[in-house]
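Here you get one chain, nothing else, as structure tokens; it is the form predicted alone.
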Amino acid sequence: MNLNLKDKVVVITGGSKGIGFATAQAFLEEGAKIAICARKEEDLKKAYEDLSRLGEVYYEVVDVTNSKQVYDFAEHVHQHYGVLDVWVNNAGNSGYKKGEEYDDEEIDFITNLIFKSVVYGCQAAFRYMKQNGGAIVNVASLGGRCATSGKASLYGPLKSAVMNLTNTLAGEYAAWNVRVTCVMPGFIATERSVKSVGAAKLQSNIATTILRRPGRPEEIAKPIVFLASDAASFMTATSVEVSGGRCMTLNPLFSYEKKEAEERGESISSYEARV
């Protein structure tokens, strides 16, 4: 499948590590161009040096909380490339609560990070795409379907306003050729995910998982390059989840008791009477 992505010029928010490093990594692998921000300027050099490996790299410190950072970096992305195809909207963190209550301070924070950065994001992508149009593909989360009660019980109802958010600037945006869409991660095992959640926090999670298993970065990345690509052409206001099937049927690990069940030479109309 050709998805007509050689010298795209990709930008991706909180491209140096996890979910973003890996789908700047799989727009390089396409022939796209690509440009990455993030807060620490350690890290984007690092992820500099190993993306640059691969294909053309620009980099820029923004805080996308910042909506002139953000502005401004849409603007020297631009300037450096003479065109911007497509948006990835990725950066983003779980905004945990100190206490039992959200305070001002954690409930601007969480806001600011996970909708008004990708509010920012799509309005300084849209300058730039009104031209010859384009695609942004927003990150949100299996948050946005499920609810996350507990330290971070605003992550799930802010994930859902970037899913309606999706679909509303979709509907803003496409007569000028501009798509919009968002996928919906389940628990994906990077560094950081590993370590907040702790070991027993992940079985937890795999217990829930129709596969089993957490979600590996790449497997985030390469949905979100073929959302952006022409194989999409005809997607738009929409969210797709890759979760694993987390959460989606009440007793996960049937499959895996009855193929278990068949080994031992138990029939099936037996072992399924029991459950």
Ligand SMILES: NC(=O)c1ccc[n+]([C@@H]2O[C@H](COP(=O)([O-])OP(=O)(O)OC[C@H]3O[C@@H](n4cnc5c(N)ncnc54)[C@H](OP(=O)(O)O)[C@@H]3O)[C@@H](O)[C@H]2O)c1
Second form
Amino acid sequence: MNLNLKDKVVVITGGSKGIGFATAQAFLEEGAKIAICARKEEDLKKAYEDLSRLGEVYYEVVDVTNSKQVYDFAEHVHQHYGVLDVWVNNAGNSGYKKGEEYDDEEIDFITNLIFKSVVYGCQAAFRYMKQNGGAIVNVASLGGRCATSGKASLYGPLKSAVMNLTNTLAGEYAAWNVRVTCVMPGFIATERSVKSVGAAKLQSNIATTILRRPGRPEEIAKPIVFLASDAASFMTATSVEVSGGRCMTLNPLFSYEKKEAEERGESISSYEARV
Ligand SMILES: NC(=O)c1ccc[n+]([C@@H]2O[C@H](COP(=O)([O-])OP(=O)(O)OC[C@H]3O[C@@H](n4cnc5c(N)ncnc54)[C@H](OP(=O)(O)O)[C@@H]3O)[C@@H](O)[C@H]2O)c1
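Let's compare: the form predicted alone is above, so bring in the form predicted together with this ligand.
And the full complex, kicking off with our chain again.
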């Protein structure tokens, strides 16, 4: 399948690590030119060195919660490459809560990072896509569909807002041939996510996932590349879940237990009668 991404200019926010880095790699493998941003210059330099082996890379230190920095970044990418075809709003993390309740500072932090940054990114992208069309892909989360009570209690509602924003802006940008889509990753093993959940929670995440493992960053990168490509030309205003089937059935282990029963020589009817 020809994704038609050769020489397309692709922005990936939070491209220095994790899903963003894997996404940058995947676009370069399709022949695209990329621009990445993050806050820590050291990590960006390291990512630049690794990614430059695959193709053309531009990087800039940007805090996506600062609208001016996001708009300036878009302008610099446009000046550097002359066009801007794809924008991936990926930067983010699940935020923090110091005590029992969120204080104003924490609410502002998570709202700025998860929601406002995506508004800035979409607006910045659209300014430059109005002439030639383009594709915006937002990275939401399974937490936007399934409520997560606990330390990520504002993250999920804000990721739901990102999914609604995706559909809203798809409706506003369509006449200029700009598609807006979204991915909802389940649990993906990035350095940060593995560190933040701990071993016990990791096992419980796996136990609620039909495919019985965490995802790999490149397994989110590929759907993002697809959504941004001409192969997804009839897709807009949609959120694609990429979670290995997490929290989709009440008995995610059914097929494994049935297979094991078969391997033990237990008849299928007696197994089904037992469960
Ligand atoms: N991993 C998962 O299980 C999972 C599941 C569902 C959804 N997601 C979503 O996927 C996205 C990426 O997650 P990840 O696990 O790959 O995270 P990660 O490994 O921590 O990488 C996050 C990237 O975003 C950058 N970033 C963070 N805050 C930023 C800011 N204010 N301005 C600019 N860049 C910023 C980081 O660089 P700096 O720190 O240098 O800024 C880094 O490059 C996030 O939106 C996350 O919510 C992840």
